[in-house]
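Below you'll find only one chain, the form predicted on its own, shown as structure tokens.
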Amino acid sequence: MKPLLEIEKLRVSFEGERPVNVLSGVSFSIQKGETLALVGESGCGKSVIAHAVMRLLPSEARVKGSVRFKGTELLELDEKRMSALRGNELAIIFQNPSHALNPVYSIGRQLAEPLRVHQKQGKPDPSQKVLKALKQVGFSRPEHYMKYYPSWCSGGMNQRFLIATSTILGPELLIADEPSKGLDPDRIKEVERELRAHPGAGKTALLLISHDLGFVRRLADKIAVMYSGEIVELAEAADFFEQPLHPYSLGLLGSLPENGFVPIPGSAPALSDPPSGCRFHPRCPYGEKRCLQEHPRLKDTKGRFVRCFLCP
């Protein structure tokens, strides 16, 4: 079956006094109804992928490679055609809901905006669809919350409002960028429940970006592990959590509380100055001379992909 989203050799750099290569040839695909999670430490380039897919990168960004949605090359679309896709067939839940929501518009108005823009529903009033969307994300008195403003609400409430806004049109691809970030365990469970139960769930593909491996484990079908601007492991979620192959993946899982809470030594390199050879070698307990000198490719290892010389 042809993938819904195909990303191939995606490279993103930012111009300046010294250009910074943020993504170095990232490739993966997502099928209809599938959830793929991008995981890794902050600053590895996960969110840049999301913004590249949505064509929301700043003007100083230079993008190469291919991003195909239903066979259409998004990087070649003009802004008018891309705007027609955003919020309709493609939608994103941004990291900080309190900043993503407009502080001067009511929640009801903001949820109605995609309907007005993409379905031309100025009249009749789209309020019934807004009420239904709010009810689907767990608000028992949706007519009450339509009158609220983001500043009146908690981070968890605003996250649910943002989920309702992003899914009200039933997009074919939903991108969730760190949807559990900064939330307490109860609110995380709510967000998880809404991502499972939103309109089109089961048919909508989800690109989930998160550093929370527990959250990812409960939602993802596949895992793509990112380190320093590139994918170092790509596997089915069950295989990844049962038997991670890349040393960085081993370190991520080893840092979980249930696995002893052992942190990975050192810190990730700056994207402006990645190390030679394998980018993880300065922190890797298994590194050898070859790892310092040669950059490993992402190779197929028994049906999963790993960027490591030590994997057969």
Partner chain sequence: MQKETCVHEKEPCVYEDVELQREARVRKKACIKKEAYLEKEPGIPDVGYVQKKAPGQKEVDILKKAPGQKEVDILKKAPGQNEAYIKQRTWQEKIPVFRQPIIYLQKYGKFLGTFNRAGLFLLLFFLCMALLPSFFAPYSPAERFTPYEAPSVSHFLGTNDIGNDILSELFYGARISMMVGFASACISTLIGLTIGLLSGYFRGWVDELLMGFTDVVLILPKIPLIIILGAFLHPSVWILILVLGLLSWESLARIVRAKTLQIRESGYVKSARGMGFSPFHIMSTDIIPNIVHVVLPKFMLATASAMISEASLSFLGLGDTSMKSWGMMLSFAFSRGGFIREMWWWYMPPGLCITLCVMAIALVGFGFEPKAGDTEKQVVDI
Contents of the next structure:
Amino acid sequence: MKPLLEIEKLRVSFEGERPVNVLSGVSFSIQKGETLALVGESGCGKSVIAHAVMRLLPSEARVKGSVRFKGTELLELDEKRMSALRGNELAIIFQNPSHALNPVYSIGRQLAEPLRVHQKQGKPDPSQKVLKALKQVGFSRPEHYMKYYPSWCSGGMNQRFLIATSTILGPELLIADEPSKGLDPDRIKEVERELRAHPGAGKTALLLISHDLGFVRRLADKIAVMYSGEIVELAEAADFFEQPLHPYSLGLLGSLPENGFVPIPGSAPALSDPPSGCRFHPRCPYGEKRCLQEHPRLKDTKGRFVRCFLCP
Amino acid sequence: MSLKIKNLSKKYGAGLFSEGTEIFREVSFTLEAGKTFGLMGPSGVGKSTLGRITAGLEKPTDGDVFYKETSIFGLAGAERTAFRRKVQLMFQDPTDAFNPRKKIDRSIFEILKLIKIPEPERPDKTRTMLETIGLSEEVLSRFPAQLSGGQLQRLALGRILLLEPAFIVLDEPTSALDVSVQAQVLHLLKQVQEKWRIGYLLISHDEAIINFMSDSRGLLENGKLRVLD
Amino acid sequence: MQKETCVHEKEPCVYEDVELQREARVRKKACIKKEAYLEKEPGIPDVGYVQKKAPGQKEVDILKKAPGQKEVDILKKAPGQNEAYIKQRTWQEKIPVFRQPIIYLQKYGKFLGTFNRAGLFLLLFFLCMALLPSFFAPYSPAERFTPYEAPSVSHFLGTNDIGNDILSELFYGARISMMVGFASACISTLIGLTIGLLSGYFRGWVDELLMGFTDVVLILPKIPLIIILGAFLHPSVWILILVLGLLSWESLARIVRAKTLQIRESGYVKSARGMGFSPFHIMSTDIIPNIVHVVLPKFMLATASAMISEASLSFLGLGDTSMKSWGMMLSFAFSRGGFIREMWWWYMPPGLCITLCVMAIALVGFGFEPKAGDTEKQVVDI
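Next up, the form predicted in complex with the partner chain, please; the one we just looked at was the form predicted on its own.
Everything in the complex follows now, all chains and molecules, and the chain you saw is the first one.
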């Protein structure tokens, strides 16, 4: 089957006094209805992938490689066709719900906005669809909430509105950029529930970007671990949590609360100045001599991809 | 040495004509040197307010905080300044913890100047501090925006340690950090506690962190504190 | 050969040659970097990297450095050098507040746009005029020639009613006009900054008192008051500066207060207060440097508006006749028949100078305003 989203050798660099290679050759694909989670420390380039797919990168960014969505090369589309895709077939949920909603419009109006923009068939009143969408994200009295303004609601409610807005058109690919960052556990659970139960759930593929493995574990089908601008491990979620192969994945799992907060020593290298050889070697407990000199390739072992010399 | 919190109540907006909203009522617990008291509770119950009152930055509506058996709200002048140094606060957002227009070294040197460390000793002091928090000297010449959240949170801790506090109020110290960095910072906090026998008031909404760090725990809910063990 | 696509352009574009060249350059740089890196010693930790540990090992000692290789630490590599570095840094703490704007200028000067550059150039020109009028002016402003002369080779802009050379007057007038502008802007900025900082930082009754006072000043009808004051007091440049300065600080005070209230709640101010820094120290090193970008444009605009006020007051005849500013020249041109005789060379140049100078100052002022993403957020969110 042809994958829904196919990213191949995606390279992004930011130009400046010193150009910074944020992504150095990232490749992965998402099938229809699948959830892929991109995991990694902040500053490893995971949000850049989301922005590159949506073509929302700042103007100093240089993009190479290819991003194919249903066979269309997104990087070569003109702005008009791109904005037709955005919101309609591709949707994104940003990190901070209270900033992503416009405070001067009511919830109902903001939810109807994508319908008005993207579906111009002569339906003057999109409210039925909005009501249905609100019901699906768990509001028992949607007609009541349609008249609300974002500032009247809690952050969790706003996050739910936001997910409803992004999914109201039933996009084929939904990108969630750090939806759980800075939230307390109850709200993380709420977000999790919404991501499972939004209107298009089941049909919609989800690209989930997060640093929180515990959160990702409950949602993802596939996991891609990123480190310093490249993917170091890509595997089915079940396999990954059972037996992580890359030393960095091991370290990440070790620092989870249930595993006793065992930290990975050191800190992630700056993208402007990555170490030679394997980028993880300064922090790796199993490092060998060749790790300092050679850059490992992403090896395919039984459907799992690992970037490490030590893996069979 | 201990910090006793006795029957604290806090109301906001109470005035001549309004009752005000009650945040919490009759909260009591004790912070011991070298021990951690973990304070849990959902967001918006006034955990941070309680932390600020404990550090003497805010006044309670009722109740008192005792440091070495004297009420901290009755202190004045030099005694008050001395107390302020002994109880320090560490905040949630590391990106906000340092003045964006000062390089790190300037922020650090200002503190050393404040606590009257003579100039020749300052580089040594700084070096010892950086060693404690596990950072290299290179960070000194950076602006806060050029450092990662983990590095900044370590520096925020190091900066506090320069003042040699007896107690630190940790207000969600890791909730803005990545999971892997969070583990590092928690371990660093434990290490520091063992070395200097500092008492922590750890405020967090994450039960796992509280369980990992605390010697005793309390749950603040519906305006009341329930001490769990 | 891979294609490079500009994401933000409508048509996809392929940079073949350019791309090749750049790639070669990048490769070259990378080689150099790699060599330098290897020379240092492989495995030298990055910033913030000190200890090393196997996963699963529960007792982690972050304080202790691992033996062997890691002993070669950045800390120990060049102790002498580091010492010097730290000592050398101490002078930085002594940078007085008044130097901050200069540092700011040096740092953000390159962000000025074309218009701002033009403004800067013009302003420098006028400043030269004001500072060294005797260098530019062909005659002394008091020297007399034939009155009402038309422009000629000896008098570029002719002469006025009492025979003074207008070009020379123009050069000497720059000093007075700009002095009034800058001096009264200095006064108003100083007052506005102090009042805004105090009321924003201390809040409570200090805030209520100072802001109440500010509101009173805000509703005073300025121009009539200045006219009355100008008429009652002896018309003098110094009184004018004082009056203009004392009556135009309220909006700055309001802005500074709002910004101070905001910065006061930031983590670094809160922790500085917790550590026991004095309010003065916090205000001068933590708050002021972070509001300079608001105050500087305001200062420039205050200068411009003070110059305009001075010109209009002088035109109304409330200026200082002994110190001939551009506004005064206009006033004389009006009252002594310059307009009736259609001597454009008399009234046009001072008018033009005022306009250009005010424009230059305003343009430079706008250049100080931070552009989105320049100062607030230096790092791209990754």
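Positions refer to the first chain, counted from 1. Each form is matched to the other, and the largest set of C-alpha atoms that superpose within 1.5 Å is called the rigid core. What you see is a predicted model, and the numbers here were worked out from it, not measured in a lab.
Distance the CA of Tyr105 travels between the two forms [rigid core superposed, Å]: Between its two positions, the C-alpha of Tyr105 lies 2.5 Å apart after core fitting.
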